[in-house]
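First, one chain by itself in structure tokens, the form predicted alone.
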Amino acid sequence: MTSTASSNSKLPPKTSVPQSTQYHRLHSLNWTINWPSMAAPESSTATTAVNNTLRHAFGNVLSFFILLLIGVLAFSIRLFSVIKYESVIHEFDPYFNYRVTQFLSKNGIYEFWNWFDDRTWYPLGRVIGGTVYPGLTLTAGTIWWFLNSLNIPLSVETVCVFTAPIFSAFASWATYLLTKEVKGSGAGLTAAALLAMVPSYISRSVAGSYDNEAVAIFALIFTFYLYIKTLNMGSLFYATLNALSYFYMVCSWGGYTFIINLIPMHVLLCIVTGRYCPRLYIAYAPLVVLGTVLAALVPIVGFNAVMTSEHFASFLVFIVIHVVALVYYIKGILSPKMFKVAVTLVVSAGLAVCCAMMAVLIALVASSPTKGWSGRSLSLLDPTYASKYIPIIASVSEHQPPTWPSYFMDINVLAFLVPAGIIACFSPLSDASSFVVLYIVTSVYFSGVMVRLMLVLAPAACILSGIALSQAFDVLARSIKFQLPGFPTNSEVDAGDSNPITVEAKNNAPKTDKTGEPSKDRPSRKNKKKGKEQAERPSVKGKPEKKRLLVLPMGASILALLLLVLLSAFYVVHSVWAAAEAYSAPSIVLTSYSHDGLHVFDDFREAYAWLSHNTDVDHKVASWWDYGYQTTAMANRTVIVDNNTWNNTHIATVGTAMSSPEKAAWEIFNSLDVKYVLVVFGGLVGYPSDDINKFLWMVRIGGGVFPHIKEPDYLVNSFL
């Protein structure tokens, strides 16, 4: 009794104290004093931190040897034209390619950028290093120095077949950090996954297809996911890395533009919808000043990167955010009554620049008779436009729209798991998950106006099925689970109290940077209005609210739970079978089949080597301008044209001389020097890409600069 008298006359008077305050300060009487029922909630509480640190362990463990797995996956399943064929370049663009990294890998970086190909256009001749996107010769050229200097002798040709696959495998990973950053890590497997087996994908990055894309959508991919990583945490460091993989897609291909108007894009987004906050800042600002310097470095961009105007966007969307982050500024140094006169300064002051900016802009452009738009880019717009003006560019297949069939057939059912995939991007809506959206609205539009473009949609059709799929199975897995035999019965009421709970709530719980803000699902104003006025209001209940999870009936979970996982396996058989049979076979390689099997056909090979064994080094072969790039790298005979269609007239030259009569075509030839004519014929095999099939481009684009050649005059009511 003395005891306990002597620890009563230490307590505080009594006062009229909050029952929650009264809580704490017996909480912290009770472990000061040490009482023995202490002992079994603390070695609880230990035991629980424990399992958590081990299963956390065990979760990266195990998704590390996953996305090992999917690597695997990703490379392995492009390897079929090498098993089913050989180890061979495909395509037309591939060959040029291949060929500038044999020169590299031979004369060294210096006589690349200053290598000047008189094998090309003759008699004028290509500047090869201002004129070609260096990235994926660059990364090639390394990748055969660094294998070689640790005494691993692979040939350039080697190299060049593989860098596909293997990048293929890094942007499945890419795909995991950036859904991971999106919706968590189990989006993100299930994303690398999708696309590690995506048709789409694969049909840029068999092994043999050394193109562009090759190493472009890896690096899409990965600025994106450093811009979202930026946009999260508030990195400088991040920004800074961003800028460095945005200057790489530019070295690589000239969909960078996509990048750099997608992200103003949403950064505008975020202003309008009020999710402005000083992270956003971090994440854009860095990436235009930087990112626009190391472009200009890249010869064939140069100046472009300021003086086009598919960068103006990003100039235009760099003003608004220096406005709107100077009235925040001034917001919080200033009272209310003279922030609203520094606002009025500051918006009048903003919308004076930016008509200045707009009045620069439009002299810069008012020129140009395309207002400053490359061909490709206006046929993006408007896609009418290059039937009308440029049929150069309406001539290649690749830059048709896409029919129905093309869709199901490249990105097969991620076409049905998509729309579910942007409803769960609003639940919560977060600035990477808007992104997300924003990216998959742009690309369907874009992939329905070129074909080529289905490319750009793959990956934000696998990010969103990834959500949607990633989802759906925790919400089937977790209804089976609540209602097994040995579950609690009381779990299902009391869900908001369970460990699995409380897991999910802390995964869900907002990541803060350095000034405090939750870095992913940041309120609008009115939310934080409303926000306020719930937490201001007094709590009726003594107890916290409880959270309740959607769980279905077993017999329903069951169902669907084995629908989705059959969907899957349709999806991995279709992809399996667009690897192996669609996508895999070279187009330098013809197959037929008929009644006695499989025929290859090896004739345009046989056609070079032709050219090779029987003509002068010096002697011009004519062709349409597809087999150009093919002629020089296998034949090693100077050509008129090739697949760089820089030169329209060049090209219109060689279409008349196609298109016109024996005597006419001879002499436009004499006048260029040339001493062969190649033309293509398909008709035993049914080859359908053959020059009687690309006639009637040779008579558009020929027309098109030689008016007396006029299309009517080919044609026999209406037909060829």
Second form
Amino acid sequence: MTSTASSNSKLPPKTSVPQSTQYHRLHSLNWTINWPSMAAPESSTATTAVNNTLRHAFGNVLSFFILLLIGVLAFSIRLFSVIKYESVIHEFDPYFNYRVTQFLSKNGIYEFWNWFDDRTWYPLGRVIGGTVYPGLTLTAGTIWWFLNSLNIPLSVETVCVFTAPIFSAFASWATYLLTKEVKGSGAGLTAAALLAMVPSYISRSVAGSYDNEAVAIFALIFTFYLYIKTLNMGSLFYATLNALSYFYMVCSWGGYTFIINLIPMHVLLCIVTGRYCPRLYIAYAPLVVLGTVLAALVPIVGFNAVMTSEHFASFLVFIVIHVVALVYYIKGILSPKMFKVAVTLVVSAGLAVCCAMMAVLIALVASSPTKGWSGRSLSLLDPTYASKYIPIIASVSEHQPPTWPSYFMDINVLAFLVPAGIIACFSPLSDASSFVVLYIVTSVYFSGVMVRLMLVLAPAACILSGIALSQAFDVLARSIKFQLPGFPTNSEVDAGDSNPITVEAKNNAPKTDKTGEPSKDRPSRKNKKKGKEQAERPSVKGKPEKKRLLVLPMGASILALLLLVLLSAFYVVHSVWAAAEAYSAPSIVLTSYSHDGLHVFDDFREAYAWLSHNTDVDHKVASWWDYGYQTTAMANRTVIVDNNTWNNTHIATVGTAMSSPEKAAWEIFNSLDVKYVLVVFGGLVGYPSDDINKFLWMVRIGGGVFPHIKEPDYLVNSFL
Amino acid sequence: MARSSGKDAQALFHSLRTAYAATPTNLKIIDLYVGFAVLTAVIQVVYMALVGSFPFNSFLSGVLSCVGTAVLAVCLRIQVNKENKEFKDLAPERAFADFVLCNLVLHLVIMNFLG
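Same protein, different condition: the form predicted alone was shown, now please give the form predicted together with the partner chain.
Shown next: the complete complex, the earlier chain at its head.
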């Protein structure tokens, strides 16, 4: 009896399992260990309770510190570019965001909403307030303003450079919360640690990569977390928070259409598989209404929130869930016979009305040439669409399909753990785990269409791998613990809900010696020393639930544990290497190693500085659209076309000018008031992405609008 | 067949009425509110069909505020209904507070969007 009290400290720690999941079974091969269970004496329940509270407190504190460390890890792994080069903004798009943030910090928010930019797309100009996703700039502007009001004088550039690492720390905490809702806090911590380091996310959120995805991924994961939390708890408060978080996502990135299509898909899946419950209604219906109004508030979305096909799925499922809710309600208040009558009546009458309405809707949608979808969404649904109809979308390198090695480069070991995670989600299958499975399946498809969308796959892969790894560690560690020599015999595992776990030992004579005397309440089991039956035994006090623990052999467990740790080590090494070598290049500064040491090419910034010092403020500069944002931000000169690529004809004009002989090109540029033409040539140092390499795209895009530019004229016909 | 379906419809209608009469008063009040909100939305849609949809944001905000408050009232009804076993440990005051908060957020956004 006394051994029971001392044995409590060696019991396995209770991980917090959400209410909606049941205890999960750990299936192993053929080994079971049987210990006879022992009833707990009354005197030790108090000690048990105190020990449990202590253990929970210790676990919570440990979780908190682990999360803090994960945040620090996520922040610091993205600082390689600042250490190796300098604290500078990378690439092309971030320069536009930086310029907008500068304007916001200088002129305030009202000027920002009403800003018409005349220094780009000359002579058309661009309405910045209505064509930019404001989330990123408003976030960075708020951080800058807040820090300055505390008298911490950080410059706007510093805030912009470090926004992405800060938000990646938030994103890993959001992943912890989401995975905790699905499978428990152990899986949550693993998933958070994996997300902090996954190379795909690092590539778009290094310090200096000041782009929309830096905050959008955090918003995405946080919105999903709040949705799952509402689904699990059925609270309208979390539904409100969910809608607000969805609003932040709409502000941040065009990828918000992923959320507003995935959640209706999940709701439909739950309805179709018979898992409709009132919590599903509370989780979904307020989100649709509030989310649509909030999305319509953002100027760049505006009325598209109710008029484009990207949102129709949510309205359709909104109607479906109301019909289903009504059916369930009527079923609840009628007797079964009357319900059948109701069904026959409604089906016959309602079907006709339904068909009529559907016909009207389909006619409306089919009347628009693209069936209401935008070009980018169409190119996602049909991967060949862009190359046939919209060469600009096809020409962006981020929009190409990924190659197989890029999966291994970007999510590394997780590619192998994801299938294990999917299987772990099915045992048991809850609403939350079915959502995660749906998320990974859709994101795998979309990542196969565009390499840029590997970024959306990364959190899903981390969540599922975290679940798989956590389950594996659970089973292996438990196997080792229960087979350690000297493990107390009459152990009652208090799972906090006071369900004693009967762990049964059989099969090994030496093991039986270790486990001690069998319980006197079950003499029949003493005789079953052999055999592989795994029938359930009633617990001693007749408690309703029990848990069957199956363990693996000791040697195999230790080896498997070591191998899993090695696997994680490979992942960490690869992630750090990818962050340091592959994804930290700022693109405006190039380095090369030759026999006389390190060469740093700062040609881009030198060129823009030359422009800014040697030309007049009003002079117009023409270049290919890649360099538009950088020219306006760093050289402060008016450009003809830039990376926004909203006007295909204007870009085609510049492309035609670049592809024409000198006299024709001079005429075109003169009509646009151009004074200087910027061309990038990389032949001297072997820089591979210069304008000569992009020349055929200029021809194609120009030829798409001006038929006298034909691509075969610019190719050498080497087959004749 | 038409006669038997007519009789069936009458019997169905009667049983629906008796079953609904058995619901508690507070739920009936919520149902009345939902009906009022949906009716207001329908009136707005009919008005738009007559008069035209300019300015569109006013129409959208009007309709969505009615639909939104109806949806929230249905959620409140779900949470307050004593027959729902899932919500038996949720205090009705808490459910009502959530309802008010969500309505506040909805109408703040609507007022901003009204133009």
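Model, not experiment: these values are computed from the prediction. Residue numbers count along the first chain shown, from 1. C-alpha atoms forming the largest set that superposes within 1.5 Å between two forms make up the rigid core.
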property	result
Post core alignment: G350 C-alpha displaced by 2 Å or more between the two forms	yes
